[in-house]
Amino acid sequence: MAKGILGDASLHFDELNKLRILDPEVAQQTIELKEECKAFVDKIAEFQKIVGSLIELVDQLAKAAENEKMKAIGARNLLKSIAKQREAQQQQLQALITEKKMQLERYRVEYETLCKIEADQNEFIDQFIFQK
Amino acid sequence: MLRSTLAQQGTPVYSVAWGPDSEKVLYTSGKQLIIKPLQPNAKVLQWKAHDGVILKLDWNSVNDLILSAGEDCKYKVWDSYGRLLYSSQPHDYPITSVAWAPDGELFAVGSFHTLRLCDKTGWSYALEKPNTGSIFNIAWSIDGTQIAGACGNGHVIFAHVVEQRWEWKNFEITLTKRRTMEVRNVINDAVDLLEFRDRVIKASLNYGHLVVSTSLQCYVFSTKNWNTPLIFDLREGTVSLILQAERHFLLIDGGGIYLYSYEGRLISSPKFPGMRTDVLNAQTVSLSNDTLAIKDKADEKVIYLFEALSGKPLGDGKPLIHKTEITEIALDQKGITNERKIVFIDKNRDLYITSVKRFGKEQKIIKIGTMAHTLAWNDTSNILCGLQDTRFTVWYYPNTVYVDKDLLPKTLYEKDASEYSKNPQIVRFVGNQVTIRRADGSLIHLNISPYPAILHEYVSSSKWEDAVRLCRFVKDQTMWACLAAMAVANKDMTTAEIAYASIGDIDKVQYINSIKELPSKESRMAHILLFSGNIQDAEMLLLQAGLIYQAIQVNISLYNWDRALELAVKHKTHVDTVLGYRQKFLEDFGKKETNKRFLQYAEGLEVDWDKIKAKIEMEIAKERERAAATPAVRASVTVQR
């Protein structure tokens, strides 16, 4: 009876006979719910962490990919310009070669005249010896 | 403050330069170069110089040459009359700068990634391809050893001139670094390194000595010993020219001209009014053992002559004056001071020779060549070589013109030089080797016969028998002709007779024989002078010796009637002789007397040939007596100085 009265007043006794406002059954369910919720939150947090690290990883990958892309573009440009550079370099070297060739030609002319002098002098010596 | 506007035009002026005399300016106008005198009415010289816009020009005050560079990728060298001397091959990029070295021997050319060093004749010594962008301007240091260039990429490029080379006989010297020279003895391949405290500015190697000037000191090395140079401090830093003679050398800097001995002693320092030392170069100054010649810059017809040892003007102090502008001068190096000769080329490219010593009277300036570009005296004997038009000519004995002018062509050696292309320059004439630089920069060595030098040597020591023997051995007409001229110049008539006989000049042999038979020393001397064409000297000599009749006779034989009569009247003797010969001459040619003086004297005189002949014989007898009375006269005709 008392139970009924208490029940009407929303008061209950638990197994330990302590006075409770909530129905122990409900309380039990609430606690269960609470625990389940906690587990759920934990799981969600873990999930978030995992997702976060995934995002980070993907970001890193993106960055790396971007880097590589830039590098590739750079290399491609370099490759394109190297032909031009080589051309310029070749031009410069060609100019230097022409210069050296001219110098060689000068030396060749000088050498030829010196050879001629040598021949002249040898002839002169021969003649001189012969005449004596 | 703006004084006046010289010129105005529709196109931009990219570059402008002063002329050497500061009376003209040169500026660009598109593809044209314009020389504008400062005087308002003077003629403007204008010519098309490039196929593209001209970007830069420079005018050198020492050699009077103009450089121009333009967008047609060429650089060109012009003379001040606008004649093209050199045009480069087209480059890959427009030439953006040109600049003369202060001494006018080199110039630098700048272009995109290009720096070039060229000789004044246009060919290129060196090419560098620095990473500079276009070089927009080039400036030389005042000593002509360094350049600075303003680069298109914001840098300033510095460059030093190195690897200059000097050669003399068996030595080859290269400036390997700014302060280091490498001496190579070609005979034994020995290499010496010469280190200097400061950078080398000028050097000269000749006559067994190397003279090097650095920014503070002067070093004198002997080729016999490279280890112990003689060093002395310079008065002013920048030596612009070193000239060497056998016994001493000349240093020219901004302040003056200094003559030093190889022992480092200052001998003299010649000066003349209006002297500007910065414009002197090897073409306008010439040094020999006893004489220094300098061409004036203000009046280019004038050559100043100095006694080297005292630094005083030579003789009466008057400079040598020619009728046109002179471009190049050279003194001979050997022989005695009294016979020092100077040769020079004038603006018309004629080659002249004259004696440096002038005894009161005006010495003859004799033309010995035409179209001469360049010349050089030999270092060991007075042999001259030069390039005339397309011929290479050696004057084995230039003095011939003073002895027997007809003989000169026979004393020459000529060789075709058209293979040396346009405008070659003689670099040196050492021993019997001539070195010529072609317009493309290559050196050409030529050998000339060694015999004339030997002949010179024999003659200078009066070994006439040896000289004759040499000529007989060589069997060359040129040698005999040289010997003939030398013998007459030294009044050795025996040798002259042999030499003239060998070249087949019978008339001259006969004249020499007739000289031999002359009774007195004086008349023999006089006739030797006559032989060389020195009529005045001969007459003077005879008059001084009191041989009036002979002097008159000389004039009669030369058909110099007026002078003969003048002498006869003046000395009151042989008037009838003169008149007699004159009559005979007129009769022979069937002419009538028109000369008033002769008519005047003929009036009062009867020509009696017997009397004349008697008088002449008497004179000759008198001369013979005199000669016999003076024992000093030698039996032989050979009269040596």
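Positions refer to the first chain, counted from 1. Take the two forms, find the largest set of C-alpha atoms that superpose within 1.5 Å, and that set is the rigid core. Here the structure is a predicted model, which means the values were calculated and not measured. What changes on going to the form predicted alone:
- The Cα position of residue 30 differs by less than 2 Å between these two forms after fitting on the rigid core.
- After superposition on the rigid core, the Cα of residue 87 moves by 2 Å or more between these two forms.
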The other form holds:
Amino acid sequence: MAKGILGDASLHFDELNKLRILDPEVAQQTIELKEECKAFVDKIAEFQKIVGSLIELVDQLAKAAENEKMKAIGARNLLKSIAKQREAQQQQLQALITEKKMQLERYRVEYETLCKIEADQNEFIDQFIFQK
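Moving from the form predicted together with its partner chain to the form predicted alone:
Nothing else is written out below except the one chain.
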């Protein structure tokens, strides 16, 4: 009967016969909920730690990818400039070849002219020698 009167007043005895305001069953559920909440908070903290390290790793990979992308762009630009330089050099060499061909033609004409002059002079010398 004392338990009934105390129960009506929301007072209860626990297993150690201490006077409590909460029902022992509700107190036990509260303790279990508190432990579950603590475990949940611990798991969330661990999850946040894992996600943080994952984000760091992804950031590092993104930076590495960006660096490789810049290297590739630089290499492509260098290749294009080398190709343009090679093309310009080829044009210069073609112009030089054309100039040398023209010079060769001039030398050939000059040589033929000189050969003619030499032949004429030799003929003149031969005629001069025979006339004496």
